[in-house]
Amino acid sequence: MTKLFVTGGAGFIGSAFIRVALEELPDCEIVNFDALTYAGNPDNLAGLDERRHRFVHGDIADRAAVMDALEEGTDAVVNFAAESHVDRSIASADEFLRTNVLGTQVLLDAARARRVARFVQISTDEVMGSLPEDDASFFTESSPYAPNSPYAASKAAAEHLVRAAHHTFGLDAVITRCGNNYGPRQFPEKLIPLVIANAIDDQPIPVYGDGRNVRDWIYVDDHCRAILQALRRGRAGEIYNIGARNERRNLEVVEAILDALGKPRTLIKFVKDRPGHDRRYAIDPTKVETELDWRPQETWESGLRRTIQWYAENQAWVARARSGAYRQYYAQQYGMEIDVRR
C-alpha cells in the first residue's frame, strides 16, 4: 500500500492512524480529506511529514469535492470520517445521516469510479446493540445488527452500503469494528479526556446514571495497527472486530483517572442517564488475532498512564478544544457550567 486516501484524518482516530501508517509503511503517501467539523482539529496534524502527507479540506458528502481529491491509482480509501458522538445524535440525527450514510455512499461511488484497489470502512461495536451484564456473551462478526441510537443506526446503514458495494459491484471492501478508544488528541466530549481535563482543574465530573455501564477500551494506536493489518491482509468482504479484551465499568474508569492524578473521588457527580443508554459492550477479537496476527501492545495501565501524561503536558490543546461552542454544549448536556481556566 503506497497511496492512501484517508477521510476524517484530522480527527482523533484518523490522525492516529496516519501517524501509525507513515511510521510502519515507509513508502506510503497519504491524502488526508477532512471537513474540519468541531472534532476535526488541525492541531492533530502537527509534525507530520509534509512530503508524504497532504491535507485537503473537504466534505465526504460533497461528490464533486471527493472526485477532485481522489486520484486514479490510489491503493485504498480508509474511511474514518463520521459524526460519532451518541449524545449529539440524540439531540439531532440529521448530520449523522448526511455524513455517515450519504457520505459513505459518495465515497463508495468515487472509489469505483477511480478504480481504487481497496475500501476500508471504520465502524463501531455499537451497530450490534447492547449485551447482557452476565460476562458470558461477546460481540462477534456474526452478531446481529441491533443499533440503539441514531449514531449506531447510521453506522449500521453505512456497513450495509459497503457490503452491497462489495456484493453488487465487486468492490474490494473490508469493515472493521472497534470499541471505545482512548489516547492523545481525543476531543474532550468523550469520557476519558473529559475526566482528565476536569480532574486536572478540580472540577466536577459528570457520570451518567449509576456509572456501571460497561465498555471495551482500547488504546488508539493499538486500534490503528489492527486497521493497518486489515488494510494489508484482510479478506475482501470480511468484517473484523477489534478489541483489547479490556472491559471496564465507566465508574471504574473515572476512579482510575482520579486516583492516578491524586484527586478525590468526591469530584464525581452522577447526572441523569442518557436516553437508551446501552448497558454493556464486549468484543471477541479472536478473528483479528488469528487471521491478522494482531495483539494490543498497550495494557490498560500503560495506555491510561500515557494518555493522562499527554493531556497533562498539552493543556493549551485542551483549552482550545474546550473553548467556544463546547462550553455551551457541556452546559446543555450535563446541566453544569465548565470553567475553562487555560
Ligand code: NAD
Second form
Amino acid sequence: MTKLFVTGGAGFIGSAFIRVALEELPDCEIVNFDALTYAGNPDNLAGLDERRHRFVHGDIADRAAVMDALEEGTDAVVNFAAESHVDRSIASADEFLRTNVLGTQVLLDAARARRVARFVQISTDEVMGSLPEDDASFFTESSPYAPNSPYAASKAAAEHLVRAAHHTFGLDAVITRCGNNYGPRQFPEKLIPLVIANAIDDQPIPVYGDGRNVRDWIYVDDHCRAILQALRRGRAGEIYNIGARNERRNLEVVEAILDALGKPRTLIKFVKDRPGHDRRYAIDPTKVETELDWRPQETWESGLRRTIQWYAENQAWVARARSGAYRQYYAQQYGMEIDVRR
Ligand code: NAD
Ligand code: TYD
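Can I get the form predicted in complex with nicotinamide-adenine-dinucleotide as well, since the one above is the form predicted on its own?
Full complex below, order starting with the chain above.
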C-alpha cells in the first residue's frame, strides 16, 4: 500500500490516520481530499511531511472533482469524509445525505473507474442502533442494522452502497465500524472535547437526560492502527468492528475530566435529552483482535490524560474552533451562550 487517497483527512480521525499511516508505512504517499467544512481544519495537518502528503480541496459529492483528483495507480481509497455529528443531523439531515450517501457512491464509482485496488469505508457502531442497558449484549459484525438517528441512517446507507459495489462489481471493499473516538483535534461539538474546553473556561457542562447513557470509548490512534490493519490485511467484503472494551456512562466521563482538571462537579448542568438518544453502545472486538492481530495501546486513563493535556496546551486551536459559527450553533443547540475566556 503505497498510494493512498484519504478523504476527510482534515478532520479529527482522518488527520490522525494520516499521521499514523505516514509513520507506519514509510513508503506511502497520501492525497488528502477534503472539503474543509466547519469540521475540517488545515491546522490539523501542521507538521506533516509535504513530500508524502498532498492536500486537495474538494467535495466527495462532486464527481468531476473526485475524478480529477483520483489517479490511476492508487492502491486504496480510505473514506473518512462525512458529516459526523448526531445533533446536527437531528437539526437538519440534508448535508448528511449528500455527503455520507451520495458522496460515498461517487467515491465508489470513481474507485472502479480508476481501478483502485481497495476501498476502505470508515463506518460507525451507530448503524446497529442501541443496546439494552445493564446486560451483557454486544454489537458484533452480524448484528442487524437498526440506525436510530439521521446520521446513523446515512452511515448505514453508505455501508449498503459499499456492500453493493463489492457484490455487484467485485470492488475489493472493507468496512470498519468503530465506537466513540476521543483524542487530540476533535471538534468541540462532541462530548469529550466540549467538556474539556468548557471545564477549562469554568463554563457549564451540558449533560443530556440522566447522564447514564453508555458509550464505548477508544483513543483515536488505536482506531487508526486498526484501520491500517484492515487496509493491509482485511478480507474483501468483510466488516470489522473496532472497540477497546471500554464502556463508560456519560456522567463517569464528565466527572473524570472535571476531577483531572481540578474543577467542581457543580459545573454539570443537566439539560433536555437528545431526541431518540441511543442508550448504550458496546462492541465485541473479537474479530479485529484475532483476525487482524490488533490490540489497543492506550488505556482509558492514559488516553484521557493525553487528550486533556493536548487541549490544555492547544488553547489557540480551541479558540479558533469555537468561532462565531460555533457560538451560534452552541446557542441554538443548548439555549445558552458560551462565555469563552481568552
Ligand atoms: P469530523 O467531522 O471531525 O471530520 C470530517 C471531515 O470530513 C472534515 O475534515 C470535513 O471537512 C470533511 N468533509 C465533510 N464533508 C465533506 C465532503 N462532502 N467532501 C469532502 N470532505 C468532507 O469527523 P471524524 O470524527 O473525524 O469522523 C471521521 C469518520 O469516522 C466519519 O466517517 C465518521 O462517520 C466516522 N466515525 C467517527 C467516530 C467518532 O467518534 N468521531 C466513530 C466512528 C466512526
Ligand atoms: P457525542 O460525542 O455527540 O457522540 P455520539 O452521539 O455519536 O455518541 O455524544 C456522546 C454522548 O454524550 C452521547 O450519549 C450524548 C452525550 N452528550 C451530552 O450529554 N452532552 C453534550 O453536550 C454532548 C455533545 C453529548
